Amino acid sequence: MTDENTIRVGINGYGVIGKRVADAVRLQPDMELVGVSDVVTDYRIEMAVQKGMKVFASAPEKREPMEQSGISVKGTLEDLLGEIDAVVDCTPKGIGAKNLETYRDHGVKALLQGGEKHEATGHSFVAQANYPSALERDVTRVVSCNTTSTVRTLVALDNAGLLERGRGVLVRRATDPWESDHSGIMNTVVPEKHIPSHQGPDAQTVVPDLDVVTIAAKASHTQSHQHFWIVDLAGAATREEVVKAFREAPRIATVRADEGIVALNSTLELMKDLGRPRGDMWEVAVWEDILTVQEDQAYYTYQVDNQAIVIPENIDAIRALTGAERDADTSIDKTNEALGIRRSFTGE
């Protein structure tokens, strides 16, 4: 039976990220998933069907092809917001910013993602930096992956005193690998077409005064994203000064080129051998042994799976949207311990 203060939660949009996000949720010792809600008839709902979640139709005219195609389903989108606290939508983008007014008007908590505008909820959210904000609001967004991982290290060095401002090149994956059959390009790099790239700016909905500048590329691989950063510091610092900063931070672990972590691929194998579901890192991973610092200016790269950064964020939104823990530092560990989130792959 549910405590009373277990947060009851759903999640519309059965994905890449969805199907995370409810595996998350499973894991947490305060929450319980109630359902996941989609429209799809293959056999990536009926792996929710298998691993015992009840299963709901996002659109009520979907039901019906749903249950002909042999998907149990307990009832509709509506029915499913009628039985849960909050709602994570995990829909393509540009349909959680439509759904907005569907989940207001059940009176639940919501969660949109980085695909949708900053506008379409008025507070953008990573855990680390900008928790207290989105604690008892109706709504926010997780930002996207790169988002995600440019707050959490611009932060870590901002909180030790160090940062003055970041200059990043992002290197992104062309598709999600599970798309890689049908989209994608091949054999090019293709650069965004603005400077800033989006990401800076994104950054900066949730810490204003972030002085981030980003350039970003699309090339032909599906396998996670890489940056490439120039930070100025705050003054004259040491190397050891600039690891320990990110050793500190929450979600952030350190590898290193030395130890065969050469590689995109390095890294997504040892989260295979170290027996994470779906090889996901929830965690940056910094190249600590190629991070440089000259005086004032640090030059560092990590990897950014785009897949699966962003899970340990919206759990902790669902805490700070409900109200259920009111402090980060607490949200986050507890969220750290479910998920088995590390500081460092190697020797620790």
Given for the second form:
Number of protein chains: 2
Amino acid sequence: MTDENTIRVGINGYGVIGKRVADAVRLQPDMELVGVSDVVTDYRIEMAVQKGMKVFASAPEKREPMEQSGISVKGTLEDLLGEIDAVVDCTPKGIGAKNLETYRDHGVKALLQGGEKHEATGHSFVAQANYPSALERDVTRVVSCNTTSTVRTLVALDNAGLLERGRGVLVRRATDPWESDHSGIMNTVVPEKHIPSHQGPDAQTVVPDLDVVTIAAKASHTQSHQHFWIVDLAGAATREEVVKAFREAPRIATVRADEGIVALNSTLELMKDLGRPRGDMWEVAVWEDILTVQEDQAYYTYQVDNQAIVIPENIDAIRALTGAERDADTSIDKTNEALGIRRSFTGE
Amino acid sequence: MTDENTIRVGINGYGVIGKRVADAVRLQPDMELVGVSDVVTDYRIEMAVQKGMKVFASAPEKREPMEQSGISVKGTLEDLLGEIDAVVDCTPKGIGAKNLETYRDHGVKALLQGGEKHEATGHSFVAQANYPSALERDVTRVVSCNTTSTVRTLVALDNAGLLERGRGVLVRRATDPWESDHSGIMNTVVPEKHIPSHQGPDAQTVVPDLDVVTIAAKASHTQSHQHFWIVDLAGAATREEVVKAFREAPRIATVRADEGIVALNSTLELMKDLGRPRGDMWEVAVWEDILTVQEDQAYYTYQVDNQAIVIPENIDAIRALTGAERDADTSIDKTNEALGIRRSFTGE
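Now show me the form predicted in complex with a further copy of the same chain; what you just gave was the form predicted on its own.
Whole complex next, starting from this chain.
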């Protein structure tokens, strides 16, 4: 049934990122989702069963409790690894690095997420920035949501010859919308204790010569991040040139306050109205009518859907590691078309 | 009883700012609070009565409803104006400018607040920046909380010869803690629709040649503002020089995350522990251990207690307009001592 060129993919860790990557893999014409693996026994993995996904136990001793909860378990992670070309590790921070040896033993290409250290894989990935260097590697790491957005936007400016250096203030969400364990509603702002915050150096794991400094803080909302950037331009430029650079880059969409998109929650409402799965926004949403250029500097703000933005990068990284597609733009276009990624959400 | 050199002060508008200025005036050895004037009939003005302040009606027709609510009203605003040297107008935005003619008719020096336009008074005030230019003027405008903090910190760097230009991201509170009318708990971030936001140009009404751009947003908390700054330094400087510049400037206090001051709410808790009236923080609180200098740039974050920071400026502006004290530093020191303003909150 399966074409021999189809990439067989497994997901280890069916959480915030894993469940989204699973859905995205299923939408790709050149991929097959063989199964997902986890250790939980509750509604989260039950949803995978309801969607017709094959479920595996990430640890042998978890198989029995999962089955006792009524989950139909097809085998263990090791069984899943025997049937796939690539595994997307979406396990909690710190576990992915420990899983690498198992993946290697099974000769399976492996993607870790941004919670792991760059050193764990020796390669960090953002499709538009460094797809070719990931080709046929055994492992890579798809960087975090904040880093992904930083790289997408600064590389967009750099590719247009506009970037000298970028300085960003990242106002992060307090916790994810679905969470209640780790942190509740806050009524404060918590600055990160170190400047630069880790996202700047992390972006340099993807693009080593990027001149970038980030300052981060956690605010009291739960829905996505907002970044504010002060960018020194490489010489005089117009506002139109900066907007054009963003418009021409993949996975950046422009939004406008004067069209009613005035805050993080308006964009997310728009995603629901567009029928996006889970209301996800895979694009970096740059406010076009707030973006300002004065002399040698550009000032702009954009939104990062922290649960969704790395999903297309994971898909591209699968193609790069397996060597199934050698051209970055072709992979990016294929992913974008399958997911329905846009350059603007209104108009056209 | 009153010394003839005592400055007789009245407050018109006993709200967030007015009630704090009233308390501060009472603490000054060279000032007398003659009375406060308002139009409300509820607990807010009742508190002034309980504190033994004379209450006046800001509009003649409000006198009767106020008296019917059990408030002992001593007269109208016009009566108050007949007994004072200076009036601090703390009425809602837009009303202050309309009151100026009345103040002028009574030959009373007048201070407006930052909600009014610079053009209304032709002079905007931050004590450490431009006290001398306010001397014996009829009117001035004490700039808003965000602008006050911007001027205090950038002028501190400039006076130390360190400033080339400052770029700030201002993360504002959603609403004041006591409010429930205008805006409730939000779960979002709302970027301001224009860059630069008004605070940058507003700082230039105080210091015209300040090279400053601000980007602002409203976040979901209710307690004070957090600013994040990226400052181009006037040549190479060390971290210690920048910290020293802040330490030597008035009304800037340093705080440290490694001493448990990790967020806006920790600082405000500290103010309560210090026994500050209403838990107010008059100082700009700069995180000393987060402040970073890299090559030609300084990065730092500080907190602005939006309800309290302008109070000492109002006191100094009273002395400047009345000419009671011609030296800025003497007035600043006097105000600071009376209020108990500090350079750090722990240690010493």
